[in-house]
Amino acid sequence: MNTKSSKNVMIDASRIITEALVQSGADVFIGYPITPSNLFYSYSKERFPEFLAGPDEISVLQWMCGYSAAGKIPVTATAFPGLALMTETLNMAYMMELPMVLIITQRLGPSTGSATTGAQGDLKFLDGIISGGFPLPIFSPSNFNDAWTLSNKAVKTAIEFRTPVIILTSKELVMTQRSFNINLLEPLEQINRTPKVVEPPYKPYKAGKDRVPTFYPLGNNEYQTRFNASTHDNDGLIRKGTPESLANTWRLREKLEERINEYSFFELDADDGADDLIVTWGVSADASRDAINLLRKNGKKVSLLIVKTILPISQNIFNIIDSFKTVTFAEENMTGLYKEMIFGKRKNSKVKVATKFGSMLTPSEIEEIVN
C-alpha cells in the first residue's frame, strides 16, 4: 500500500525529464532551441550544472563529444530538423563510443510540417540512423512516470554501454500540463562512473566479457587514451580491414544485442484466455489503456503491451506478439511505423493498424478497430 502523502502539481514532461536526468548524474546540456523541445531549453538552464547555447544543431553534437570525451554526461533535445542536422556527428560518437543522451520530440512530418501537432513518425529514421545497420538503444516514455524512470534508465544505459542514447518523446507529452502526483516518483540512482578495474597495459578499445572497453576520459592521469571515429584497432589506432579493426567494429553491435534484456523494458498486461493484444508506445499509450478499459467493459477478452525500450528490438516483444492470434498496433503516423517494423509492408492476416495522422488516437477509434 503506497502511505506517501500526495502533492499535485501542475507539471509536464519535459520538467519530469529534465529532473530525472540530472539527478541520474547528467552534468551539461547543450541545446539549440526548436518547437516542440522548448521547455527542455529552458528547463535544464535552471537544473544542469551547466549549461551551453549552441549557435546550431551541429555545434551542438560537435560539443557533445568534446564534453563527453573529458568524462561529462552531456544531453540535448531537439525535433526531427535539427536530429537531421546532427545525424554525421551523432555517428562519430557512436563510433567513438562517447555516453550521451539527445531527447527527439515527435511533430508531424515530413519537414517543418507543422511543428505544434504532434505525431509518432520518426520511428523508421533512427531505424537506420547509425550508418551499417547498427543499433541504437531508444527508449519511448508512455506517460510521467516513464518519463522518469526512463531517463534514469538512459543515463544507465548511455554509461554501462558507452553509447549514445535516444529517449523519444512527442509534442503531447513534454509540452501538455497536466495535475500529477510527484510524490508517487520513486528517488532516482545516481549512476556510478568508476571505470573497470583494468589489467594492465591499457587499450582504450579493448574490449572483456561484457563486449564494452572501460572508458577512461582524456586528461586522466592514469592511462594515455584515444577516441577515434574511423575504423580502429583496441589501441585507438586507424587499421583498415585487419582482423582486430573489424572485430572492434562488430562489437558495437554485439554489446548491445548480446546484452539486450538488460536494458529492454515493456508493459504486459495480461487478460488471461484472450486471443487479441494490442501493441502501443511513446503518446499513443494512454489511448489504448482507455480502449483496453471499454473492451473489457463490453466483454471481450485483449492484452495490451506497451513496448518502451523500441529499438533494438528484443526476442521477448517478438514471442509477445507471436502468442496471440490477432494483432492491433496503435500508433500516431499514416501506416503503422512500428508495425512494419515487426512484420513489413506485406498485409498479414492477422495484423490490424489503429492509425491516426494529424490529430490524437481516441479510445473509441482503437476499439473499432480491435472489435
The other form holds:
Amino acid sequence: MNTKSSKNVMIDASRIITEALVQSGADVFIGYPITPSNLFYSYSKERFPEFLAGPDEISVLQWMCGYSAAGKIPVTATAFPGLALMTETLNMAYMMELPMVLIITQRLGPSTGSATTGAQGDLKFLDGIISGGFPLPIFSPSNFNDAWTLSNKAVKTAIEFRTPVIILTSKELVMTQRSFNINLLEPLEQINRTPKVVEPPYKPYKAGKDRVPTFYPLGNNEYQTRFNASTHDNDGLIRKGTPESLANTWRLREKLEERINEYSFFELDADDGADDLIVTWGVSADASRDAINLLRKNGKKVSLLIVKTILPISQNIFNIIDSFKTVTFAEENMTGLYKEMIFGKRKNSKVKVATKFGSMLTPSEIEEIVN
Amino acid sequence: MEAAKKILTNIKMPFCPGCGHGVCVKSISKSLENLGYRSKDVIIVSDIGCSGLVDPLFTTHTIHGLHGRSPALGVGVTLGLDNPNKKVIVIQGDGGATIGLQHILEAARRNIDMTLVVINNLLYGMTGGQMSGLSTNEFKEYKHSNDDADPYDVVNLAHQSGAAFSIRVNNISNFTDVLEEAIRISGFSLVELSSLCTSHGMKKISEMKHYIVAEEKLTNNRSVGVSIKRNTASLLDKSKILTPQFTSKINDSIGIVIAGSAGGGVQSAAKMLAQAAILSGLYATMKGEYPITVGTGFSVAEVILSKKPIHFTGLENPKVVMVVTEDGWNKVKNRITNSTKVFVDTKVSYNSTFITKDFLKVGGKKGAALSAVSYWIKESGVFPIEALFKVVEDSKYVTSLQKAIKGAEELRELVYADRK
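Right, the form predicted alone is done, so what does the form predicted in complex with its partner chain look like?
Now the complete complex, all chains and molecules, led by this one.
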C-alpha cells in the first residue's frame, strides 16, 4: 500500500529514462519526432542541457557522432522506421567507437505498421544490425526501476566500452503512466569521463588489456586524434586488410564479448525445485510476474527469468535456461524472437512460446501455455 | 614553409597522376597556415570517394565518415566543440554533395560555423566515372550520358538556404585566397573547387573550361548558428506529489474505461481519477488511446486502481465503462460484457441495463468525462469525492473542473429523486 512516507507521483518510463540519462551525464538530445518515442522528445526538450531538432534520422545520428567525437554523450529516441534510416550511421559510430545512447521504442510493424500499438518485434533486426555480426549492447527495461538503473548502465557502458548502446523499450512501457514512489530512485552520479593517462605517442585506436582505446576528443590540445569509419589501423588511418587493421576490427567484438559480464543484467526469481522456467524481457515481464503469481497460487512450481541485457547473450543466460526441463518464452511478437535467439527456429520439445501480436500478452495467456 | 609543415604531412599524395585533388589539399593547408591555425586547432572531416583519402595528409585532428554525410558530421563536431578557436573543415566530392545535399542545406540553414569544401571533378571517380548530380550537361554529353537533367547549383542552393558565404572557383591559382576568405567567415561557408579527374574525365585543365559552371560568389549577412545550453530542473521534482490523505474501500483491483471524443477531456479525467485514487492510498495506472490525428475521432482512456502493486497494465475485461459521446461508444461497445457496469450519456444510448445520465448536460463538452468519473466515484464509494476535488484545486481550470464534479452531484440527486 502507498504510505505517507512515499513520494508518489503519476509518471511514465519516458520521464524516468530521460531523467536518468541526464543525471548519468548525457549532454545532448538530438531528435526527430516519431511515435511512440515522442514523449522522449518532449521531455528531453525540457530536461537536457542541450536539445537539437534534426531534419531527419540520418542527420540526427550524424550530428550525434560529431558531438560524441567532440567528447559529449548524445542521446536520441526513435522507432523502427527511424532506426532503419540510422543503420548505416550506427555502423559508423560502432566502427569509430563513439559513445552514445539510442532509445528504440518498439511498435507494431512491418513498415509503419500501427504506430500506436506496442510490440517486441525489433530484436532480430538489432541482432544483425552491425554488419559482420558484431555485438551491440542492448538493454531492455522491464519496469520503472529498470528504466532508471539501466539508463545509468547504458551511459556507463557507452563510455567504458566506447560504443553505442541501445535502450530497447516498447510503447506500453514508455507511454503508460503509473503511480510510483520516486523515493525508490537513488540519485545517480555522472559517469567519469577522465581519459586514462597514456604514454606518447598517442594512438587513437591502440587498446590495452581492457581492449578499449583511450578516448581523446576532437579538438583536444594534447594529442592529435583521428576517428575513422573505414577499416583502420591504430593511428585511425585507412588500411585495407593489414594484420593491424583487421585485428583492430576484430577487437570491436572482443572488447564486448570478453567483458560481457560487466554489463549483462538479468533477474532470476527462482522457485526451489521448479522444473519449469518462464523467460521474458521488456514489456512482457510484468505480465509474466503476474503469471508466476497465478501459477504459484495454484501450486505450480515455476521460476522466472527476466533478461535485461537482451543482447549480446551471456553464458549465464544459457546456463540458467539449460538447468530447467521446460522453458516458456513470453514475448509480444509472432514467433518468439528471443526464443529463436536461444534455440533457433527448429521445434524443440523443451521449449514453449507464449506470444501475442497486435496487443499485450496477458498473464492468463502465459499461465495457459505454461500449464 | 615552416608553417606549412604544421598542417600538411610529408606523406605522398594518394591521388592518380594529374588529379586535381592534390592542388585542393595543398590549398586548404596553405590557407589554414596563412591564417595562423595550429594543427590541433583544426578538425578535418572527410567523406567517401577520392576526396576521402585526405586524412593522412593532415597533421590536424581528422574524422573520416560516410558517403555524403560529412557536412552533417561536421555540424555535430562544430556544435559539440562549441569553441570558436577551433576550425572545422569538411571536404567532400560532387558525389558526396549529391547524396548528402540535405545535409549541406541544413548546415547552411543553420549557418553553422564551418567551411565545406566541395571538390567537383564532375563524376564519381572511385566507382568508374559515373555522372553525379553536379555533372554539367556539357560534360554528360561528352561522356555520352543519356541524362540531360540540369546539375544542382550547390553554391546557389547553399546561399538560398542561408549560408554566410558560398563560392565556386575554377581557377586553381585563386584557390588559396578564396579558401582563406571562406575560412575567415563566421558562419557556414561553402567553397566549390573545380578539379580534374585524369582517369575518367579530362586529361588537361585547359579542356575542362568547356564543361564546368561559371564562377559565382554569394553572401548572406546572418548570425551564426549555435546550440543553446541551459540549466534545467529534474523531471522528478516537477512531478506532482500525491501523498495519501483519504482512504479507499476497495481491497482488490478495478479496471475502468472512459470513452469520449478528442478534445473532450477524457485523458485528463482519467488522469485525475488515477491521481485521486493515489491520494486515497491506491496504486493506479493510466493509458490513453486515440487516432494518430489526435484532434478528431475517439479518445479512450484505461485506468486500473488497485490496493496492491500493479504489474500488468493491460485491461481485458473492464469492470466499469463510462461513455460520453458516440465516438467513444463505437470504440468501446465491443468491450462491454454482462458483468460490466456501464455509465453512458443519455444522448449516446438508452439501454435499460446501463446507467444513463446527462453527463454532457451537466459537465459540458469538455467536462462530461469528469462528470461521469465523479458520478461513478460517488455511486461506487470507491473513495471520497473530496480526493477528486483535491486533485483539481491547483489546476488553472479549477472553476470549470469543480463545476463538472458538482454537476455529477446534481445527477445523484436526480437518482435519489427517482428512488423516491
